[in-house]
Structures are given as structure tokens and as C-alpha cells.
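Below you'll find only one chain, the form predicted alone, shown as C-alpha cells.
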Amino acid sequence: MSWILQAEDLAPIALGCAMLGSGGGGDTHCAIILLGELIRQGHRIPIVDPAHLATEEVILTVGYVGAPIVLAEKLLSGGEIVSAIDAMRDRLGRPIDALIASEIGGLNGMVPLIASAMTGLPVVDADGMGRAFPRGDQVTFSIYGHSSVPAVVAGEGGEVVIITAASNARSEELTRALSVQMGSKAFSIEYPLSGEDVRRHAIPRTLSLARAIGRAISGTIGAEARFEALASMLDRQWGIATRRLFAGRITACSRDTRGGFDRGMIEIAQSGTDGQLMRIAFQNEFLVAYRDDALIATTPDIISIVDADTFHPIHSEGIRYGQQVEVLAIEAPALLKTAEALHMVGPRAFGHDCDFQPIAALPA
């Protein structure tokens, strides 16, 4: 079903995007501020169901590339996105019909909405990850054979760079290097797709899913009630399994920035001397979780750490010693669980010596 974004949708979508981000994707606060103002000014943001796309239409992925922490000091202007879309239209030599999120997780789930308000282009209710991953070539479009090029990277200083490369992996490397030169605050427009490409290989209706998650969490009081509301809604309306993995206090968090990624390990302890210990490894996003020595959840399933009182997701860069948290896991979309996908987004793709452990197999 297609719909028009309303101001009252922003907070639920932002909350849902944060939950689907698995600890990554960037903070959504700046997007709420900018989108709220754009809607107040009368900008219309249409959301289109992927089933309604015509085969010959051209759809572009839109994403933020850089360090999310930069946005805490320098808010989005959105002008970079418009410059990138204009450059891609000129390069392709034809109009652009719609935009789609590269990933629904975190800020990037909302970046196409900003672009839509500024260009008038509709946003497809879908994305290329169903969550967030560290690399731009870990989208389903790349996994299932679509080229990311030509790609356009634009910075706030007016720079616009068009990339052609022999592989999606190389295009991703160049995009990330350009982002660093642009102050770790840039936007990429890539993966020119047809309507048929999107219908076959996008994760469908993830904006609607994010909104439903946000509404379920914010519509109840207390962690227990919020989890039950979330799990019930996801199972009943979406056929998605959700598991409550752990509850405790953050007792350690080691991190190191290497290769442009924030990597580390989080430890969460239950109260009492005999309490269990959970360890969660991350590379921007939470990737694998161990309860004591038992592997309990892995990417591509979504591991989310939430505040024990508010049930709001905590980003990996926001983890602090002493926080009381709960750990949840949400089942990944089917397109991320094939052999082709697990080669790119399973735990071994991130250097972990283990195989995918589906949380749907765990007791409810």
C-alpha cells in the first residue's frame, strides 16, 4: 500500500529504524528535526509500494557515508543529496523515477525521505538490507548481481564525484575514501535499478515495518509489555520471529577504529555472583552474541541492545559502562539467509569463525 509521510510518522519510523539498525546506521535525531521542518513547510513525501513500480522505471539508492558522530556537530543540509541526484540524472541521460534506502537501519533509513522532500521524487517502501551493515556492497542488490555504478558521491563543500569501477567492492572502497576526504560527511547515489530489479531483490515494505515497530514500542509502558507488544506484532503481522536474549549491566566495552570501521566487544553481566555473561562483537553493527560460551545469535539476524527502562535501542557508539540493558534479536529477511547472501553478510564475512545461528530456531 502506498501512503504519504505525515509528521506523526517521524518518531515511530526513527525508533523502528534504530531497532532495525542492529546498533549501526547512525543516529536518527537530526533526520527527525530536518524532516519535521520540511513537512511543516509543506513538502510532500510520497511512499510507494514496490508492487506498484513499473518495470521500466529507474530507481536510485540513497545513503549517508561517513562517521555518524559528525552529525552531532554538523546537521544535515540535504543540498549534497540534491547535487548527487542531479549528477546521476545527467550521467544516465534520463529522468529519475524514485528513490530507495540503501539500508533501513538507523539514519540511512530516513535519508531518502529528506531527498524526496527536496526533489519531489517518491520513496520506495523497501531497502537493500532490511537492517544496517558496514559496507555499501553488502546490499541485496549487490549480492544478487546488480552493479553499483555509475555511483555519485557528494560532499557539503560542493564536491561531486562520479565513480566507475570494475566491481561493487572497489566502488565501495573509493566511496569510503572520498567520504574521508569530504570530512566523513558525504552522500552516495548508486545502484541504478529498474522497477523489476527492486521487486525481485529489495527487502519489501521496510519503511512500513519500521513505523510499525516504533508504534508497538511507544504504545506501551514497561520493558516487559513493550517486548510482548513488539514480538506479538512482528509475529502476527509480519511473520518475523523475535527473541529476548539477555538482560544485565554493561561491564566492559573495548573498541578500536580500523579501516574506517568501529570494531570492538561488549560485555554484559547479570546481577549476582553466579550470573551469566553475554559478549557481543561489533563492527559498527552488532554481529555475534555469546551467552557464556554458547553462540546464541549471529548476523544477518538483527541483534539490538535496548535501554532497560525506555526500551529504546542504543547505538554501538553509545554503549557505556554501567548501562542497564536488554538484548533482543529479530529474524533477518529471507533474502539475507541464502547461501549467496551469507557469503557476504554471515559471520564469516566479518572474520568470525562460526556459521549463521538463526534465532528462529531458539525457543520462543
The other form holds:
2 protein chains.
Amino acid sequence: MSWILQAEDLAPIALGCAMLGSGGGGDTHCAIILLGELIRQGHRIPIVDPAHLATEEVILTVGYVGAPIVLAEKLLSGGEIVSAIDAMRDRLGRPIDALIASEIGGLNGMVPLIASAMTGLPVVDADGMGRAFPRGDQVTFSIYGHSSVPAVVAGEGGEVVIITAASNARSEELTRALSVQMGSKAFSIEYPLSGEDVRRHAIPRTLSLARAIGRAISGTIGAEARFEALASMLDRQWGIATRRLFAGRITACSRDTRGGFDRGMIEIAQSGTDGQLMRIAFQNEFLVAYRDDALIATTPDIISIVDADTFHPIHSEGIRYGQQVEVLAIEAPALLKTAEALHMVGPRAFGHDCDFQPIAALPA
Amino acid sequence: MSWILQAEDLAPIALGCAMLGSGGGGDTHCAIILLGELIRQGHRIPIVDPAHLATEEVILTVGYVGAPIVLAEKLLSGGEIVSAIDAMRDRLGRPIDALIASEIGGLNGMVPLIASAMTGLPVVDADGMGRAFPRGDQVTFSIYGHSSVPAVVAGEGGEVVIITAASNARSEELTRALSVQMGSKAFSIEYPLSGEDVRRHAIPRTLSLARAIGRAISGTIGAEARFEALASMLDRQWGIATRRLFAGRITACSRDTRGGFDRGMIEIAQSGTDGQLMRIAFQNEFLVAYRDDALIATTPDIISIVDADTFHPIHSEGIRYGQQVEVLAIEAPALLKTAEALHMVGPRAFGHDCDFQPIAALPA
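Can you swap the form predicted alone for the form predicted together with a further copy of the same chain?
Let us now look at the entire complex, which starts with that chain.
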């Protein structure tokens, strides 16, 4: 189904993107404000179902590379996105038919909507991760053999840089270095794909999924009821398993920020002296969760830490001592669980000495 | 006069480029070996006088951005230069007519010769600095209003990156960041110029000048005789003043390496307890020289520290405690001494609280 984005879709999509972000992907709040303003100004943001893409259409992935905190002020100019898409069109020598998110998780799930408002191009209801991951090349398009180049990186100073490289990993490294040099405020336009590529290798309908998650959580009150509404909707309408892993208070968070990545370990304790302890390892995103040393959730399954009162997901950067939280896990899409995908996004890809254990195999 | 580069030109050009490098620009030794091999293989390297360029010709500056030490092994593949020039030709949509050095000083004075052997394009007998400077945008082409973009940066991994930016300084910063990410082994192709641009704003005939300097030094023996041969040749044939500033032993060198720049201070003492002391401040290149606290040479005039025995210039990275050296200064070309040039390459551009004082005004 194709649809036109409405102002009332923004808050649920932002909430759903945050939930799918597994603690990463950037804060979505500023995107609600900016997109609300763009829609009020009359910009129209068409969302197309990936099944409706023609084989020959040209689709570009759009993402923000940098520090989300600085995005709000910056997007208000927005000319960089347009320059970047124009540069890619000139380079490819073909008109661009649609945009797609590299990752639906967090802010990056909404960046293509902003680009759409500014260019008039439709956004495909799909993405390349079904969640968020630390690296831009941890994306199904790369896992399943598509090239990230030519890639364009654009900064707010008017810089437009076109990259070709022998591997997607090299292109990603150059993109990250450029973003730092651009003040950690850069847009990337990469992975020029055909309609057929997107139909085969994108995670389908994840904008709709994000909206459905946001609506389910917002439609009721209380952590228990919210989890039930979410899990029931995901199971019945999407066939996606959800698990409520833990409830407790943040008692520790160690963190080491290096090379643009934020790595660390979070500890969450149940109340009472004999309460259980949860530990969650993260690298921007929450990746591996243990309960009293038993492994209970692993990447690529999505681990979300939500505020116990509001059920709003907490970004890994926002984890603070003393927060009362719930931890839940959402089953990853099938395209992330093949052998070639797990090689790129499974626990060992992040240095963890364990294999992926699907939460769908845990008791509900 | 236009000419074809001969194998016997290589050693004098390398020596002259080192002398003009003012302590920077990279070691020229590996270029002698590589170019000798290319000439033996039958590659022809035509050198064209800038006065012979047609107004509409397209000339590209070529340079190496990175750590010279790793160049020897790397250039033997050489495909990056060709890829970079091809990318620029495609971007400009026009054939390229010739190449030019951004800086004649050090290795970078010879990189266009290597690119010429690999592409068949002639090299203009001229450059954009008449010496070497730390930053790629400290070049007459930038000083006199030409844009450095589109610029291409190419790495040995096959990466080709095309930059556009609102200022030459931004383009330079992005180029440096990319070079670091490419293992400090990158080529840059930038400042697409017309024949008229080069005729008006390049420092003319600096390849010929480098060769003449190398020949003058090599043609005799002993520091005194070598200096006399050099100074007399430069004065009579080129109208360039030269001064012998100091002779002594390196007694100290402090150094701070940061952000790709190597900054510090060298002390050179005459023998005897009442001997004079020379101090030379550097940032990759030797920039300002004091004798017993009196300022005696300032950028953009060229300051060279040469081995007292061999008269071979010592690179700023090669300065070591105990070396017996001679210090000489060579007058900078007029295009570096205008008010707009001194703003970019005079002492204050490097944080020194003094004005340019031409060595030509010192007693001979």
C-alpha cells in the first residue's frame, strides 16, 4: 500500500523508529518538529510500497552521519540534501525515482522523509537494516552484494564529496572521516539501487511497522498494558515475536567513546537483595543482553530499554544511573538472520564471543 | 623553452627541488629511482614552457598528500594517479592538456613527472609555490583567486573521491582528512586552471630552476665553492639573491607533531664559547630564522639547512642533534611577496609576530 505522510503520523513513526533503533540511530524528536513544519508549509511526502517499484527505477539510500544533537538547527537550511541528491543524479546520469532509509532505527528512519519534502521524491516504505547498527555498511544492501558507491557526502558548508572505493567498508570509513571533518554534520547518499534490488533486499514496510509500533504503545497506559498491546499487535499483524526481558533500575554504565563509536556495558538490577542482574553490552546500539550471566538476547534481534513510566525508548547515550526501566526484545527480520548477514551483524561481528540466539526460541 | 626530461636531469632536479623545499615537500630520493625506471622503460616526459600554453588549455595541479616515507613502495602501482586524472577529465567534461606541480619544493616538485610518464600528458615548467608550504592552499593559484575544486583525491585502495567545497581552505581540510584515512598515501588533483591562469599566476620555469640549482651544486666541491657557484648562477641567470646565513652544529631541536603538521624550533651553534646562536622555527618547512635574536630570514624567502660536507639539503624531519650544517636563504619569487600573498604565506600566517623582511635587503 502506498500512502501520503500525514502530520499525525509523525509522533507514532518517531516513537516506532526509536523502539526499532535498539538504543541507536539518533534522537527522533527534532524530526517530528521539522517534518511537522514542512507538512504545514504544504510539502507532500509520498510513501511507496516496495512491491510497487518498477524494476528499472533508481532508488538512493539517505542517511545522516554524525552527532544527532546538532541536527535540529542544521536541517533548517537543508540545502545539503538537495545538493547531494543532485550530485548523485549528475554522476549517475539518470533521474532519481525514490529515496530509502539505510536504517529505520532512530532519526535515520526519518531523514528520507525530510529529503522527500525538500525534493518531492517519494520514500520507499522499507529500509536496509530493519533497526539501527553502528556502521553504515552493516546494511542488507551491502550484505547481499550491492555496491555503496558512487556515494555522496554533503556538509553544511556546501561541501559535496563524491566517493568511489573498492569496497563498501572503505567507502564507509571515508564517509565517517569526512563527517568528522564536516563537524559531525553530514548527509550521505549512497547505495544507488534498482527497484528490483530494493524489492529483493530491503526490509519491507518498516515505516508502516514503525508507525504501528508507535500507535500501539500510545494507545494505552501503563508498562504492562503497553507491552501487551505492542506484543499482540506485532504477533498478529506482523508475525514478529516480542519478549519482555527485565524490569529494574540502572545501577551502572561504563562507556568508552572512540573513533565515532560509543562502547560500553549497562547494569540493571531488580529491587531486593536477591534480585536478578541484567547486563547489556552496547556499541551505539544495545547488542547483547545477559540475565545473571545467561545470554537472553543477541544482535540482530532488537533490544530496547524503555522508561518504565512512559514506555519511551532510551537512547544508549541517554542511559543514566538510577533510571527505572523495562527491557524488551523484538525479533529481527529474516534477512538479518542468514549466515551471510550474521557474519556482518551477529554478536561476533562486534567482538562478542557468542552466537546469535533468536529470542523467538525463548519462552514467550 | 620546452624540453624532454632526460635520465641525467633527475638527480639535479631532485637536488634542486630539495633546496627549494625550505626543509619540506618530502624526500626526493625515491622519485629519482622511479622516474629513472620509467624513462628506461621508454616513457617520454615532455616539459612545456608556460609561455607556450594556449589560453584555453586545461591544466591540473598534481600533488602527493601524506607521508613521503611510504611513497616509494606505493608509486610502483601508480594506477591511482591515472584514475584521479580520468575522474577529473570526466567531471570537467573536457580533455586535460597538461599537468603542473602545486609546489616545486621536495618530492611534490617531481610527482607531476611521474604522472606524466603514466599518462603521456606534458608537465608545465612552473609551479604554484616556487618552494614548499605546509598547506596545499598556500599556493599562488589560491592567493590569486582560482578555485581548487573540483578536486580529486585518490588512494592506493582504488578510492577516488571528488570534492566540491565553498572555499579552498575547506577543500584542503577535507583532502587532508581523506589522506589520513587513506593511510597517508593519497594523490590530489586539483585547481583546474586555464593556460592563461597558469601564465598569469604560476611561478614560471621552476623545474628548470631546480635543475640549474642541482647542476650548480654538483659541479664543484666544498661548501664555500658550492655556495659561490649557486649564488653566482642564481644571481646572473635568474636575478635571484642568495645569502649564506650561518655555519654551525645542531644543538637542539624541539618538535610537536599534531594534525599532520610538524612544528618546532631548531638551534644551531657556532663552535667556541662566544660563538653565535641561530634559531630556526619550522612548521614542516623552515619559516623564520634568528641569529642571536636578530631576525635574518623570513617566509616566503626560502631557508635551507644543508649538510656542511655534501651541501645536500636536510629535510626538517631529518634534523638531528650534532649535525654540522650550513644555513642559506634564497629570495622568494615576486608573486609570493605581494600584500595578498604575504597574508597567506608571510610569518604572521604561521603565528609568528613579525613581518616579512626580504633577504635581498640584507648585505650580500
